[in-house]
Every structure is written in C-alpha cells, then in structure tokens.
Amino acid sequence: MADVALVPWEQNAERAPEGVRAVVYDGEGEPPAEAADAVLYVVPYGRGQRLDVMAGMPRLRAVQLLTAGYEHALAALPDGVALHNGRGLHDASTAEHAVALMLAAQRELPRWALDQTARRWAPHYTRSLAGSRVLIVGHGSIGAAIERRLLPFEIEVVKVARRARPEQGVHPVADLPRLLPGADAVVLVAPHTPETEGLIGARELALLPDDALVVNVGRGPLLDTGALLAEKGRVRAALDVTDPEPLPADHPLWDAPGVLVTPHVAGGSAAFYPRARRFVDAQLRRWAAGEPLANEVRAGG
C-alpha cells in the first residue's frame, strides 16, 4: 500500500513517485479524508498555514514546512514526528527584496512615487549604496544571498552570525557594539529566538550613526519597535516584518519618519514557487526511496 502524503500543489500530486499517494491540500477548509492516513504532511505556504490539522493525523511521521523559520510549528507538532524546514527556498526572493528595500530607502523611491502622483517635478540628490558599509546580521544562506547581491554595488559587507566563523570572516553577534558605530546600514535576517528577540534595541540603535538604515527581512521582534520610534527619524528603517504583525492601521510605525514598510512579502515572490515545488518533488522521491528527508530540524521518535 502506498504511503499517503498531503501536498499543497496539484503539480506535486501529478509527479508523485511510485509508493507515494500524494493528496492535495492547500490549507483551505477542512483537510481531505485521506489526512487520517497521512504519514507525511507538507504544510501549505502563506498566511493560512494549517498546523492545527496535524492533531487529526495519527499516522503522521514527518512534517515539511516551506518556511525557513520553524519555531512557530513546534507547539503543534505531535510527539515523535520529525520536522523539516524550507531552508534555501526563500534565499533569492528574500535577498532580492532586501536589496530593493535598501535601494528604495537610499534613493528615496517612495518620495518620487508621491511626486509622480502629484505631478510634481522637484529633483534633489539622494544617498547611495556605493561606498557604504553594511552589516548583515544572521549570515546564513539568506544572508549569503544578500551579500552576493550587494557586492556589485561597491559595498563593504560585514558578516555577523550567532557564532564567529573566522575562516569565513564572520563576526560573532557579541561584536555588534563594536561594529554598529561604523555601519551605514544593518540588514537583519536572523531567526526569532529568545536570544535574538530585541537584538537591535535602544542601546544598539544609539550606537548607529545619524541617518543609518536598519533593514529587517528576518522577524519583527528582532528590532525593538518602541526603540525605533523613539529615534524619531535619526535612524531610518525599511521593514518587511514588524512587531506587532500584522501592523494595526492605527500603529505609529506607519507614519514614523524615515520608515518604509512592506507587508511581510519578501520570501513569496514568483521565484519561490518553482523552487518550492521542485523541493517537494525531491522530498517525495527521497521518501519513496527510504532516504532521509532534507532539512531536518527536529528528529522524530
């Protein structure tokens, strides 16, 4: 009898290997009846990730997320079930968006868009990326993808991660107090953990020079929102993620000086979906062949 796997896209079901019966569930409504027999669940991508339905899958052995972050799934994960994340799937999309936010902020694209709407011709000269020093905080696969895209802009990239990797020129996060005063921009792409919550707070913002830019494409709580608002535009920000999120309509961050906000869309561009479908196909083939699945973050019992 073939193993039942819940997959989010019809293309994956059509290409499922022998030995796997792939049933489509996109997260809308109740799962199909076959969910009760599922041994592998690929959680749908997007705002409506259905983690709750795992409680109705008594035969479940492995869960595949399509996000790099996985902390949000741990509370719903049944005992003994292995968890795998989507590390690498969002590298291109998120890196592209991070660079777009930096360019938009430095070259004041929102202002020019407003001027176009108002039919106003009011030229002035802006900041630039060239010649700046940029800290990438959270130099994993996405951080490395951001670095590759920034280097052609004639930028000095300073790499920061939880632990030092001297052979790769990566500083430990403990070096931030020493590094921040010389940074023109800081890109946050670290995961949200108890250690990284509030990583950039009032103390860290105060160390940044006037007019520095903080870009957050990681998780909202990495940056202390209250501390950013207290800067009153001295330090600018370009945020794809916020704390709180979704950002309430009456939140002061919308109108804060020097702040550009996009609604947590960095990872979900058109580049993501073909990569994600190919990854799910590969995971199904591994499962059918009895091979370990890629990207395990928690082993099953």
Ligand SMILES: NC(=O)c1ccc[n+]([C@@H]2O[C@H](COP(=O)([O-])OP(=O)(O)OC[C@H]3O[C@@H](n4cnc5c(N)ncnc54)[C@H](OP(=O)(O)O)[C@@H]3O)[C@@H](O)[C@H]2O)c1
The other form holds:
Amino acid sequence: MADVALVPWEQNAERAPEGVRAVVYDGEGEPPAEAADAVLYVVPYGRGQRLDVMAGMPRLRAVQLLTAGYEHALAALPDGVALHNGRGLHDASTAEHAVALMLAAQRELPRWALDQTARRWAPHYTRSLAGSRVLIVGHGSIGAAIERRLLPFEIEVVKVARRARPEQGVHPVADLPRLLPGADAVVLVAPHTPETEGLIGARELALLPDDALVVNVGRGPLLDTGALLAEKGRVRAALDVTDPEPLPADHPLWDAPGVLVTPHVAGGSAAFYPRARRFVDAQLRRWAAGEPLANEVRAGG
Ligand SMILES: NC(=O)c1ccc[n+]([C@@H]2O[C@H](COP(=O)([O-])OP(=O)(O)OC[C@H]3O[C@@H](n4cnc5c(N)ncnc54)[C@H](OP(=O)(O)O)[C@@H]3O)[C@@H](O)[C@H]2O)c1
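For comparison with the form predicted on its own, produce the structure of the form predicted together with the named molecule.
In what comes next, the whole complex appears, and the chain from above leads the way.
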C-alpha cells in the first residue's frame, strides 16, 4: 500500500512517485479524510500555517516545513516525528529583499516615492552602497546569498556566524563588539533562538557609527525594538521583520525617524514557489526510494 503524504500543491500530487499517494491539502479549512493515514505532512506555506492538524494524524512520521525558521513548530510537533525545514527555498527571495531594503534606505527611495505622489521635483544627493562595509550576522544559507548579491556593488562584506569558520573568513558572534564600530550597515539574518534574542540591543547599537543602517530580514526579536527607538534616528533601520509582529497601527516604529518597514514579505516572493515545488517533488522521491529526507532539523523516533 502506498504511503500517504499531504502536499500543498496539485503539481506535487500529479508528479508523486510510485509508492507515495500524495493528497492535496492547501491549509484552507479542515484536512481531507486521508490525513488520518498520512505519514508525511508538508505544511502549507502562508500566514496561518496549520500545525494544529497534526493532532489528527496518528501515523505521522515526518513533517516538512516550507519556512527556513522552524522554532515556531517545535512545540506542536508530536513525539517521535521528524522535522524538516525549508532551508534554501527562500535564499533568492530573501537575499533580493535584503538588498532592496539596503538600496531603498541608502538611495532614499521612500522619499522619492512620496515626492512623486506630491509631484515635487526636489533633488539632493544620497548615500550609496559602493565603498561601504557591511556585516552579515548569520552567514548561513541566506547570508551567503546576500553576500553574493552585495559583492558586485563594490561592498566589503564581513561575515559573522555563531561559530568562527576561519577558512571561510567567518567571524564568531563574540567578535561583534569589535566589528560594529567599523560597520556602515549590519544585516541580521540569524534564526530566532534564546541566544539571538536581543542580539542587537542598546549596547550594540551604541557601538555603531552615526548614520549606520541595521537591516533585519531574520526575525524581529533579534533587534531590540525599544533600544532602536531610543536611538531616535542616529542609527537607521530597514526592517522586514519586527518585534512585535504584526506591527500594531499605533506602534511608534511606523513613524520612527530613519526606519523603513516591510511586513515580513522577504521570503515569499514569486521566486519561492517554483523552488519550493521542486523541493517537495525531490523530498517525495527520496521518501519513495527509502532515502533520508533533506533538511532534517529534528530527528524522529
Ligand atoms: N524575512 C523572511 O521572510 C525570512 C525568510 C526566510 C528566512 N528568514 C529567517 O532567516 C533565518 C536564517 O535562515 P537560513 O536558511 O540562512 O539559516 P541557516 O542556513 O541555518 O543559517 C543561520 C546562520 O545563523 C547563524 N547563527 C545562529 N545562531 C547565531 C548567533 N547566536 N549569533 C550569530 N549567528 C548565529 C548560524 O551560525 P553557524 O553557521 O555558526 O551555525 C548560521 O550561519 C531563518 O531562521 C529565518 O528566521 C526570514
């Protein structure tokens, strides 16, 4: 009998290999009756990720997320079930957005957009990316994709991760106090863990030079919102992720000086979907062949 897998897209069901019966569940409403037999659940991508429905899948052995971050799923994961994340699927999309945020902030695109709305022609020359030094904090899959995109802008990239990788020129996070004073911009793209919460707080912001830019495409809590607001525009920020999220309409971050906000959209652009569908196809083929699935972040029982 074929193994039942719940997949989010029709295309994956159509291309499912022999040995896997792929049933579509896109996260709308309740799962189909076949969920009771599902051994693999590919959680639909979107704001309301349906993790609660795992309670109705007693035969479940593996869960595949389509997000890179997985901390939100750990509590809901039944015992003995393996967890896999979407590492790699968001690299192009998130890196592109990080670069877009940097360009928008340095070349003042929000100002020009407002001027266009007001039909106002008021030129002045802006900052530039060229010649700047940029720290990438969280030099993993997405961080490396950001670096590849930044280098042609004639930028000096300084790489930071949890642990040093001297052969790749990666600094350990403990070097941050030494590196921050020389940075024109800092890009945050580490996961949200107890260690990264408040990674950039009042002390770290104070070490940055005047007018430095903090870009956050990782998770909101990496940057201490109160500490950023207390900078009153001395340090600027371009944030795809915020703390809290969603940002309430009356939150001071919306109109804080030098702050640009996008509503957590970096990873989910059009670039994500073809990559995600190909990845789900490949995971189903691995499952059918009895091979280990890629991107395991928690082993099953
Ligand atoms: N805004 C969006 O739409 C969006 C989209 C996709 C992902 N994300 C976020 O981006 C994060 C990174 O994704 P990824 O696929 O690049 O993950 P990844 O490949 O696992 O890389 C994570 C990097 O963060 C580093 N790191 C972990 N703890 C750290 C710490 N305490 N201090 C400094 N660096 C630390 C790791 O260092 P080591 O190499 O030393 O372990 C690694 O280099 C995700 O967890 C998610 O939260 C956001």
